[in-house]
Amino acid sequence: MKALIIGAGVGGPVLALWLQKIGLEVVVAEARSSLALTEGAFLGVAPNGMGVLDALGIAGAIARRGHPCRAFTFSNAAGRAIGRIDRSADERAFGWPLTMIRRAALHAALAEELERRQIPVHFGHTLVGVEQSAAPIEQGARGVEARFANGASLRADFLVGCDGLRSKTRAVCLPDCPQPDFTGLLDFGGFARGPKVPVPPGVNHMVFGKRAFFGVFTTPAGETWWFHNGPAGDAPPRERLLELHRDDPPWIPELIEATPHILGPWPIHELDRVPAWSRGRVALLGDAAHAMSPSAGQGASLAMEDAMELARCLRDLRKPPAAFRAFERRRRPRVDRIFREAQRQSSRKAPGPVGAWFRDRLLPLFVRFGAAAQTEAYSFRIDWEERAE
């Protein structure tokens, strides 16, 4: 069979590698004109995601471009420590630690692997239409034809949309799906050197500020990666961030001032309860099917798991519609559980003065529950040898 994948971000390339592994011919179509090497800030590939990459033989290449996270620490607007999660044993327990990596570096590593394995990627292909044949697949025939804004068309036996929150695949093939919901929070990020940040390398530190949420990760080379989640506003980004954090620990405004380029904003959306992840010979994967708040730290890793599970279902069930239904049945309970946890985490970021007072006092309890949920998510593995039913 021949597979057509829409999207060359994270989920699409990982799916392409898995489908090639089971013997399929694979083609990837990407709307961007080239690799997304200037988009986004950074992310964490959790141990469960690294496990998927390890099974493909590429986890080491990703780890070399990133940095292990050994702990999470939490403080409030006054700078008082209010919680800690020790993740120093993750590599021993799960095979890999949480790996912090620039998004551009992850895209580049995956693209290099596609090129090495001779999987073609067609850039500048924005999906505008899909036609599915009702006839059985015959020798030389293809069940799906995808049309693109540049006038090109591609045929395959099935199509998988790995094209993210604003999925063209979802809009074209499952138009009755709900639209993503805006959470009310904007995400900004950046990379800086110079200001003294009271966080040791290898630790993700989170600050529950008076008006917004701020996170930092410092690399062994002394570069600080940071992100901000906070309410929208009309002021220019740097001015807006400085205002939101003016009553927070002084190193936060200093870090914002020292950042050459403020990245973003990225409005944070959630995509809850898509009625079905497939229709006929077309399926959705990753954020196209189940976008969630970044609070879970699992977006990229869940897309990687999706890719492995979908490949296993196609390997064992062969007929794409049946494989797609089995894929959704096996994946939805886990995705829904992590989605709800991400919602709970996100609601604590900007709760208002009264909510913040209660949050700061209850956060040690929340941290214990959060650590347990995190460990459960990290420990998940797909048994590639088990037959999908």
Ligand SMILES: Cc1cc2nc3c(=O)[nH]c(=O)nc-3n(C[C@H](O)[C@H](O)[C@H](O)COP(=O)(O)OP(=O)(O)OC[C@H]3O[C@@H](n4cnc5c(N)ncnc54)[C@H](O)[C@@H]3O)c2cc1C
Second form
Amino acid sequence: MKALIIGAGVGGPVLALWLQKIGLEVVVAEARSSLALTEGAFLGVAPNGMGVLDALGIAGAIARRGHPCRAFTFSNAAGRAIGRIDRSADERAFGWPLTMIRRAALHAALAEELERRQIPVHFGHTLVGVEQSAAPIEQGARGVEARFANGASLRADFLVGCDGLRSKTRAVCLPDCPQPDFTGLLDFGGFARGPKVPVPPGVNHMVFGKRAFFGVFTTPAGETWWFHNGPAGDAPPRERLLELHRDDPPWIPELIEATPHILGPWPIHELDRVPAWSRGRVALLGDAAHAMSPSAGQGASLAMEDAMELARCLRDLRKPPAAFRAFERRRRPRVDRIFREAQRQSSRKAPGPVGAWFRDRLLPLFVRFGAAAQTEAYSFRIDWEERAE
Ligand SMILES: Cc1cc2nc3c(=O)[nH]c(=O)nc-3n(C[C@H](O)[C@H](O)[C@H](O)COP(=O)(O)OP(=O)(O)OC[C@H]3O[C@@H](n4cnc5c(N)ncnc54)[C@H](O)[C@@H]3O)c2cc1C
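For comparison with the form predicted on its own, provide the form predicted together with the ligand.
Below is the whole assembly, all chains and molecules, this chain first.
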């Protein structure tokens, strides 16, 4: 069988590697004109995502380009410490730590692996339409034809939309599907050197600021990676961020000032009401099927898990429509659980003065539950040897 994958973000390349592993011919089509080595800020690949990459033999390549996270710490707008989650035992417990990595470095590592395994990626191919043949797959018909904005078309036995939050695959194949919901929060990020940040390397430090949320991670080489989540507004990014953090610990505005390029905004959306993750020979995976707030730090890792599970279902059930249904059945409960947790965490980020008062007092309790939910998410593994039914 030949598989066509739409999107070379996170889930697409990982799926391509898994499908090649089960012996399929794979082609990837990506809208971007080339590998976007300057795109996005950074993300954390959780131990469960690293486990998927490990099973492909590429976790080491990702770990080498990233940095392990050993703890999360939390403080309020006054700079008072209000919680800590120790993650120093993760590597021993799960094989890999949470790995912080620049998005561009993750894309580059995955693209290199596709190239090494000779999986073709067609850049500059923006999907605009999909036709499914009515002929049964047993009759040898190449079941799907994808059309692209550049006039090209590609045929395959099945197609998987790994094309993210604004998935065209989803729009074409499930036209009645609800649109993603905007959470009201915008994300910005940046990389800086210089100002002293009171956070040791290897710690993800989160500040529940007076008007917005700020996260920071410092690398052993002295670089500071940061992100901001806050309400939407019209002012230019730097001005707006300085204004939103003016009453927070002074190192935050200093860091914003010292950042050469402020990246974003990324409006944060959620999508959990996709009625079905497939139609005939077309399936959805990752954010195209279920996008969640980045607060749980699991979107990329779930896309990687999806890829492994979908490959396992195709290996064992062979016919794409049946494999796609089994895939959805197996994945929905886990995705839904993590979606709710991400929503809970997101709702604490901009709570208003009264909410903030309660949050500061209840955070130690939230941290305990949050740590347990995180550990549960991190410990999940797909048993590749087990047969998918
Ligand atoms: C600010 C922010 C921070 C985040 N932090 C984390 C984190 O720390 N940890 C974590 O696990 N997750 C995080 N996430 C979530 C994570 O980035 C996503 O869940 C993950 O990237 C989903 O992977 P994907 O492959 O489904 O989609 P994407 O990575 O979005 O990839 C989709 C790809 O499809 C391509 N595409 C789109 N439309 C078309 C088309 N019509 N034709 C062809 N190609 C197309 C796009 O160009 C893109 O390359 C964060 C998200 C945001 C916005």
